[in-house]
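Next up: a single chain in structure tokens, the form predicted alone.
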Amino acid sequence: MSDRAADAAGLGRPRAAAFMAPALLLITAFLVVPALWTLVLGATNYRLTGLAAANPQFVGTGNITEALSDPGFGWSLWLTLLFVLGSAIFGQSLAGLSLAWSLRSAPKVVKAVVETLVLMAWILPSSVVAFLWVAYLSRHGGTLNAILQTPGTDWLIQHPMASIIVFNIWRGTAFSMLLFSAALSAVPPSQMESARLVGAGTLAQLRDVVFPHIRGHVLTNTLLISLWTFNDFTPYLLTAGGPNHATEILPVFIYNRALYGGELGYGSAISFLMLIINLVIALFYVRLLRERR
């Protein structure tokens, strides 16, 4: 039996490799090769125009050194961290958990309507959503000004960072809501009933009964939405990084320097730094998940 098992395993490996080959080729073509090309480009002074476009020179880590000493990069990194903390870690996570918790005992019709509306915000094209929010926050006849009775307030100019944070919370809460809804359905009802019988309030139930069961889901959700938000380019459609660089998060900063400024080598180097930051964030959450196990 052992010889037959060994033969079967030997035949299974090539078949498994054959099934995996198309996926690996796609990953290599669309992820690995562009990442390596970005790394190579970031080590040059390549530009869109001028002598550096025709004959780029190798500068090694010069672009990275320049970025680390660039006040614009530091400011953009700080804005990106605020954007991630405000809209993803605190905003989307709390909003998603609150909606999932509230919909547990809601009537089926109410639950279906709320989930549909939240999902629509997630699946609509970014350009359509951005246009709707520009109209919503507009100084001239904007819906928000009509609701709050604050005519003439230009939210994207006067409160740009808060505007894109609220926009991203509204747009990205659907994923957190769906993940937490699935996680809450796995919490044993008997434990929830026992907690209620001993007089535990909502906060006590969440802390002592619910959170221990969904801790892994919380970490997974936080990891994914943090990475997505860190690399999100959608705020550019609202503010283009303005006013006066007030919303120029890293993806927008790279776009402005690489394409508008023509500094493709410098922009590629900052993209490499973003990749390193993403890896650090991912490793941090993976370590927390391992400690949970």
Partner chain sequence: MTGVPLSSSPIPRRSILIGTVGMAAAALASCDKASSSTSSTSANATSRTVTLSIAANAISGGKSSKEADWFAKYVIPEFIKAQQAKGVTATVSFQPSGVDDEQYKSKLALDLKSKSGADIVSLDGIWVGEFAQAGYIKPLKDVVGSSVTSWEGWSQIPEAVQANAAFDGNTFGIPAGTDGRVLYFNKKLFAQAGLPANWQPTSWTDLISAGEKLATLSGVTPLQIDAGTAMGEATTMQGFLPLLVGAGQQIYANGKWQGNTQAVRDVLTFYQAILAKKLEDSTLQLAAKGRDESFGAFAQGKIGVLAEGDYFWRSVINPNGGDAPMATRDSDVGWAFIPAMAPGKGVGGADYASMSGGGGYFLNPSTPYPQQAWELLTFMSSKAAILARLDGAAQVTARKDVNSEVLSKDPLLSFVSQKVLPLTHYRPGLAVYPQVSLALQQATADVVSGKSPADAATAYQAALVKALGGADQVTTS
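Basically, rigid core = biggest C-alpha set you can superpose within 1.5 Å across the two forms. Positions refer to the first chain, counted from 1. Please read these numbers as outputs of a predicted model, since none were measured by experiment. Compared with the form predicted together with its partner chain:
- Taking 2 Å as the criterion, A18 counts as shifted between the two forms: its C-alpha moves by at least this amount when the rigid core is aligned.
Switching forms now, from the form predicted alone to the form predicted together with its partner chain, please provide the structure.
Single chain only below; no partners, no other molecules.
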């Protein structure tokens, strides 16, 4: 009786397993095995070249303890935190929300044009975008210097973190904007109307009427963009982690150490740490979402 209740589709265990098998195989092949393999590589002194490329030695947790005492890793983690907080959690969320909010009542043409432009920033290939931004921020005749009348300022050298944070806000706001546009349309107009009638200002409307309706969206959006930003490699195309490690966020740190410096074992160990951090962030948000219900 309880079996039948659990088996609502009436497939039976073998057929259900057959349906699940392709998905499970894919997950095993592309998620579980590589994650375990990263763990295995991370426990060796494997290098891209040299003796340790032909005969890597097992070093156990050596790479992890090295990472935890490596000031370069700590610094990189801190930069990553700044990058995620600045460009995703505050930057993209707020920019996306304010765009969605102000476009609600905008004329259709204006809305279409603004949305298209913001979307363009999102869908253009990274290499093209990086090229545009290098030209935009260039010390020699860059557009930004021309606008601000600050010739000779090398933004990527003098303000490296600020530059890549602003870059990533510009790059990724489209997703938040789309998600919040959809969310705002789900807020019952009658409640907004009532709030306005009793004289609530914009902030009060947002806080007391809109936010309770879109809280789930805010969480989903924050989760997605913080994971994406955490794993984002595009800043490498602007600064390559420089000047002198000033923009070496974790994915860039791993690339520089693993491929540029050839330390594949160490890079794998840090990749694994990144994987754990990804899981922790995801679990944290899923928890928050559950509590909401």
